[in-house]
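First, one chain by itself in structure tokens, the form predicted on its own.
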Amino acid sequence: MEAATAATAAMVWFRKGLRVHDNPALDAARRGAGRLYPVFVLDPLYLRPDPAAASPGSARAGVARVRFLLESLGDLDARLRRLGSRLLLLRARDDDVADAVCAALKDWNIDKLCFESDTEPYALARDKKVTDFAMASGIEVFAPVSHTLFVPAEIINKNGGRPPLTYQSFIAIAGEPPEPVLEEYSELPPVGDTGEYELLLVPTVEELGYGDISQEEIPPFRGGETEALRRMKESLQDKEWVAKFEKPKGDPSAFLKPATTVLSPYLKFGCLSSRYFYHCIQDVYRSVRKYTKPPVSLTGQLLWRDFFYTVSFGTPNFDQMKGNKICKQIPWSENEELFVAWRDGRTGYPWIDAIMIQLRKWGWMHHLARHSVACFLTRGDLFIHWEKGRDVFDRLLIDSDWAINNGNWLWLSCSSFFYQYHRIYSPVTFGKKYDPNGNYIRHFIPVLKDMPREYIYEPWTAPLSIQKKAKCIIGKDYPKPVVDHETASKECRKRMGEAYASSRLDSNPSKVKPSNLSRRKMSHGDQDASNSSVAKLLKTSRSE
């Protein structure tokens, strides 16, 4: 560790980036510091119990994600303690995280503040408040970008001030990401005097007051940097698997041993550095003769992540339909009864319901499972606004990420990026292709566990005698389908076609031809992309 001036006090403010490895903010804070204050502020916006929520947790986060965060904080504290430091856990002041940070900066006489830059709207407003206070107080501020491979603002600047709206154009601009910070520390500067501050222990989920959650299933994914690095190492040990990885070729019904790395939650919370992961994958590639390439490869998935971060950062109102220039304006239906049936896993379609129950219990499901339920809610069957589904995913997914979640919902609802609305996931045959026996359904919907294989995806077609033998009467023990898929999907296609036609007429009435409905004209100087090329990208999406 470098020689330090005893009077110099630095704060590293953790939010995401809950790790020690490849953490430029931590690295900068420790350099030249006589005292180091590693701080995390518990945010009531995400943690305060909400009795009115559809499932245990807060209004913004389900229990699974809260648990993952707390585990990650506990692991970070343990890793800091091994370096002679600790995590200083604070309460927000009057529900304001920024106020708590500003007060600590003043009370602890901090000379330098370091934190990882964040591009989400909520974070930008919070960070501006803290930065303005720090600079007005003569405190040095360093906020490096390390949550993504690239700096979104730099990509946008290279593209003439506009975000690239296709994966290909993004890749052409981005180049190779910078090297991670690989220096390992044997110790950190000691924690300075915190005065009268109440320093909290990392609470348990039970201590946060979410009511009786004793029956809540504990997800198989434990939070923290230690687990992230273990999972990454385990995944990369199988060099053949890494070399042949192709995102479309996963099994969405595999739950005991998921068909992906399941590193997305660790990337979301910054327990794992995307740059470090990227360069570790490159090390594997250098040791094999042949390997897959983006967009389907493992590195391709990290590039998809950065693509959505960049587009979201450069697109006003990215998280909504209205006022979003890259989003199709579609007159979605409002039907609370159908929406609740979808949210709660009570649509009567076992494949859809099992996925939503897995989401509710585990906070995670395979990317193709996400595709299925998103399509069903929006353009496939129910024609309900993608923002409604986005909010459910945002609350329940442990890997919920503002940029990627919104980007995926825009994509899967055919509101942006992908426009082949005629391609619809069947709520019956798609899952059956991967899991003909219905093991996935039997696990997450126990009432159907004795339903014969030939009826497991369509239990309403089973004769009453079969239903009785399986101890599951459709309409009583398990719901009847809320819609007829064949009829509903035809209606959805019709309404999507009308919305697209209306959108084109509104934007350029003199140039619209019926044949153009099957093509996407890319804005902001991007090249035209045919449906076939966009369809390939749909198969290779994006975040899980």
Given for the second form:
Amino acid sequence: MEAATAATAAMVWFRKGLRVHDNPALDAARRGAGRLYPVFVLDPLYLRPDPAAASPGSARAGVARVRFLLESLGDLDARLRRLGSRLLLLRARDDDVADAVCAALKDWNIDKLCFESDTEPYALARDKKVTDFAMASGIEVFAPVSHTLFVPAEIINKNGGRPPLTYQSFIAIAGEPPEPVLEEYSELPPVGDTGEYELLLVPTVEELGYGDISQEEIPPFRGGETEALRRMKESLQDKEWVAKFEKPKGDPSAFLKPATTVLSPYLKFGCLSSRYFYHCIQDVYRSVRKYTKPPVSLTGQLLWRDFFYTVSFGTPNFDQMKGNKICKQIPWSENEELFVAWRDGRTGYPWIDAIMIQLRKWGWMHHLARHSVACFLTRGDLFIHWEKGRDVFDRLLIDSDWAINNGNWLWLSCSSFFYQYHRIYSPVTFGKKYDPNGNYIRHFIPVLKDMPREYIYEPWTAPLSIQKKAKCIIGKDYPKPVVDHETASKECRKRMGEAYASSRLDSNPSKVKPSNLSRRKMSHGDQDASNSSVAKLLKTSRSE
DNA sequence: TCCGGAGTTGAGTAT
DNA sequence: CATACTCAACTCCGG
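Could you give the coordinates for the form predicted together with the DNA, as opposed to the form predicted on its own above?
Expanding to the full complex; the earlier chain stays at the top.
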């Protein structure tokens, strides 16, 4: 390896981790570099409007998240420019991000490539392509884990090769997270020559072709590191609130002033470092006498995030039911009509529909609101596959995160982690206890805004004269309920009971052979690990 | 192998 | 109005 000289060219490739603070990849790239190339590759699949999609946005992301990403990139560029650098925006080659990075590595004679490690399956495949190319070209590669508090592979190793499957066992094994990089820079090495490359400016959503949505309600969350740090400081200023924070006690109907920090989108894109956030919360804790603890506390939420990252990293086929060892096999029903009603906020249950409309417009809703609609779609009312709901959330949430989204759908559908399927959220009474007047519903479903308080959660029970007076005829201006909650939830409980009984039969078939290692019969072959490092880790797991 | 306790976030009712 | 209890009940884990 050549010694670092003034001529050394380093590239920091941004994907998540769209920040300057606590960024080990950027920190490593700048050290000893004569030229620094901060790169982000625009992916048309992520950004290009898809007219065939169910709601405004691209094939991969709703327009709220597209906007959030663009704002984050603009802010990153501005912050880099303040340090004498800039963001080099490239276009993917034939819709392939990895190819664009490889080409730039070669054309700019890069000596060292740094990027934040990403444990999601699609990212692992993309990054392997780039890493293989770099290695073959003699380019040094540095890919630190800095998206999560801990290194998922290390936790799995410490746990004997298998991911801890309960929060408490995760906590017991994790310990304290590493300290963030707290050093602040006054300048970065100059950007090197980019030759013939066309460097793009950060486009606006309008420039990308989303012009027709300008009349829409714009989500109240701006992307970017600057906004992330401002928002975090604002939340942490209220020390009493931080010290008393208990996640399950939050109000899911609060939308003017949400009951949580709404820092999840910033953590998702890495505008905010989870380690820095953790560190700052600890500072607040040190200044108060008493404070809540995991799992309900603020730090507890960051640990939940790491929990799901770790389990997802160590569980083959984590994002599906089939071939997923930790997922209950449940015969979900197919019903496109009911699914579409749920997706589009037309179930006839105002509480459910308001949440789905907030999702489509804002790309964010409170955690308990997500619980409500996820339960309704799956084990509570419609008995539709959690993977269908997962896909909707995955596209529309501005904070959608592969590990956490899948983990929570597994949880809510009682497919894994949580099994008390008799506990069903009521689409009527759950929201009502927080917001008896239905202000949340009135905001997101304007057609119901004049429905009297006593009918707002069940407008189909309002006498026709009242419906007329409220200018909202049920069945015409707003749909009738697609199912009756009483009968539907009863049926769901029954079917869950049957699925559980059948899975007990599968896992304990009245002792076959003690040497038989297979715990559960799989109709779809074996669980070939989607990434080999996990497969190796799993092989070391002890047998009993 | 069996038993008891724990598990971030249910609903309904009583105090 | 916040808290506590009941209801009916799941799996997982550790002893």
